[in-house]
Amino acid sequence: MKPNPTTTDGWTADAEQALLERVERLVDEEIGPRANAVGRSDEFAWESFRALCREGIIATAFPVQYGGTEAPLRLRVRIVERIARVCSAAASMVTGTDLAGRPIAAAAPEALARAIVPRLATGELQSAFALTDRQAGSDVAGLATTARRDGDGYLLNGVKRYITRAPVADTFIVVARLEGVPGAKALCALLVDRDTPGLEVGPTQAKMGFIGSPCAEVFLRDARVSADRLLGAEGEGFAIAQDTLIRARIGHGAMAVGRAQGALEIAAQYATRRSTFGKRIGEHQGVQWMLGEMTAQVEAARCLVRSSADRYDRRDPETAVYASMAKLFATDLGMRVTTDCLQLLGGNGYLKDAPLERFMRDAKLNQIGEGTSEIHKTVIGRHVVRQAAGMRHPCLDLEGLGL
């Protein structure tokens, strides 16, 4: 009998494969067939969400002690990739648990976590991560939303923007700056219920893509939150946000890889059926070269995303910069691949009856969300410069160059 190895996180190879097979069936039988319809109306895709809950996919984000199955990130990126191959909205429901669920499980007081997290794992409750302000996005330390101490609680004031699932969320993780406390240590994270007086969710914001995953602004006007809703300690809001964003960035990379894979499959299948100048499109060498190059690049992006997830699981101290690399490379590539695959379909690619125009619109958000490509180039570049300052290449004679 072949051994069934168990990883340090408790997942066996058989268990991982069984879960991925359930995901494949779900994609083929439910999420994929309804994806075009989901993409026509920017309302939360409840049918897809309930299917993900039913099959235990949402629960993979949460600890076992709170009713989850706590899959490692290396497995979750494979799940996200498979779902994003057909539907960005459904894929974002999985990555959204990293943004809006895990911080509660990781940092909430025990009583609060036990009251809320099991209901998040089953899908009974929805949460949203309210980080971005009107004035600050990628610059987390520059957030303007404030938290003022008020007796045994806090008064929150500010406007949060682009908050995914805000129209349907039951509770919000609000990252705010403590009044009178300087620097990044001033940030705190609080769990604020939707019915809290002073919290108002604005109308759904019309957007270019990711239809089926609505977002809205969240207004906080002296919204009072008790101290037992604080996630972690005062001053830990920055650390909570950073860990959350690292997972989310790797998730964006996985979505981009999955969508690019789906676009390639669509373009290749089309090329075997559409004829021009007396031969199938796929028989033209130029088209074969396009498909071959894109396939190799997507596989490279897949390897980078999975490597970054592995680093996260083993708590590599350099995970953050590798998450930036994965997001930058995979999402920029995803935009190029969906654009070129649409081009291969010609006029048919431009029609809404074909999914590639939806794929192309969705691809743009992955280049923007959780830090733009330009932000991540800066993060990576700074890392390279810092590393180089403490290194000496054996082939480089600095003294001989007068340095």
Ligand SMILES: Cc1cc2nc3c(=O)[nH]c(=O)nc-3n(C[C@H](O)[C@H](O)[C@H](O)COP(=O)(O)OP(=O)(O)OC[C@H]3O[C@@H](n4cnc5c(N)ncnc54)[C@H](O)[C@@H]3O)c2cc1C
Second form
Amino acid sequence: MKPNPTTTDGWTADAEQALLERVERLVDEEIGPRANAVGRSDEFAWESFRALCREGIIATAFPVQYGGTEAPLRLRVRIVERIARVCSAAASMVTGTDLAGRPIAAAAPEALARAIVPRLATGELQSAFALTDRQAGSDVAGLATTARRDGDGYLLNGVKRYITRAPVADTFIVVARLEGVPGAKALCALLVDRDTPGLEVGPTQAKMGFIGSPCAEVFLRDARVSADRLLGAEGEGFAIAQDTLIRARIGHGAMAVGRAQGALEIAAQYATRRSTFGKRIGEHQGVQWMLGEMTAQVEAARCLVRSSADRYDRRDPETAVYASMAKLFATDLGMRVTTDCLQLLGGNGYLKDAPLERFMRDAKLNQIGEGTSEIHKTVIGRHVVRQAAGMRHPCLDLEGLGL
Ligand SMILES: Cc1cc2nc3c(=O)[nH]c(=O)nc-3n(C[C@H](O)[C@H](O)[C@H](O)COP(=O)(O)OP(=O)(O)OC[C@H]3O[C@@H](n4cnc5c(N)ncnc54)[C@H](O)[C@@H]3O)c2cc1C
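Since we've got the form predicted alone here, give me the form predicted in complex with the ligand too.
To see the whole picture, the full complex is given below, headed by that same chain.
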């Protein structure tokens, strides 16, 4: 694999501020007003995507040498938060570009990267990241999609499942198990074009939320890919997926924070207008406590997501476990906050015309994608136990306890 292409230095505070102001304008004038309509039909939200390309937001995922403007992750999470405040589908276009684009910039052979990445940065091409298959999601080591060596290339077989953007993607990063190679060295990542014979995209899978960001199964039946489409080396598929997933997990956290912030704003504004028992509902102490507690919790989640992004940018070796913490905390909180904010709108909250039922449906996916909450608890807990094995609290006398 090439070195991680992240360079965080080219961005001044003024440049970051200017970009965030552009994002806010885009959210207020285009993505926000369109969001309810986007949420009604699971077609890829092209208008939002083109607006993100036009404003140079998609390009921030990619290194400068391939035509991007590579933004540090600390800036990208702020972008994602602002967009998710109104529209999950549009926010997922920013995080999805990261997930399905950066591995190509980081690990494709130079000629391939030069041919494809600049076109991903402008939005002329779209890629999708195909890790999960019918047999395995959480348990990546259990992937059943295979890559069999065949002359100077590979034959791919398997069924990838829930692949975001598959209905519109031009090319797919397929993670597969190398046939005949045991253990961790078995995974490899290959770039497979949509028109490859043997690759077929299934119908759009009907789903609960993130409407406007469609997903589908991808069938691979003896799909032949030449060896120069291998990302990194054989056996590096797991490492490529890991770096990609760390960023994606922090991105899920940012989406959850942004959406929760949007839900809080909607609920608080509603509470200033709706009256019960002779006063505005926002004047009831019970409602104020709910809003106060949720606001404090969302701020805590925001801090955790942003500090995890900072860790990623400075290549802290513990970033992975902090990314798990950020995803777990922010996405579980996002589910609670969107549910409770909907509650504050009473019956109106349950109607499609008020956006909180959309926010609540969208919140669920952040607890599942890129590692479920249960998996992240396991990752964090395992880390805690490993660390504890080498530590001794000054007040704890283990020998005195007979241990
Ligand atoms: C809308 C959508 C879009 C997606 N987009 C993509 C995409 O673009 N690319 C891609 O590759 N994948 C994508 N995914 C797949 C997603 O990442 C997986 O669904 C997720 O990782 C969970 O895997 P699974 O569905 O196979 O669940 P499973 O792994 O089968 O887990 C089922 C349940 O068991 C629990 N569980 C499993 N193992 C343990 C354990 N050890 N301890 C405790 N509990 C456990 C899980 O937490 C979960 O509750 C998408 C999924 C959805 C729904």
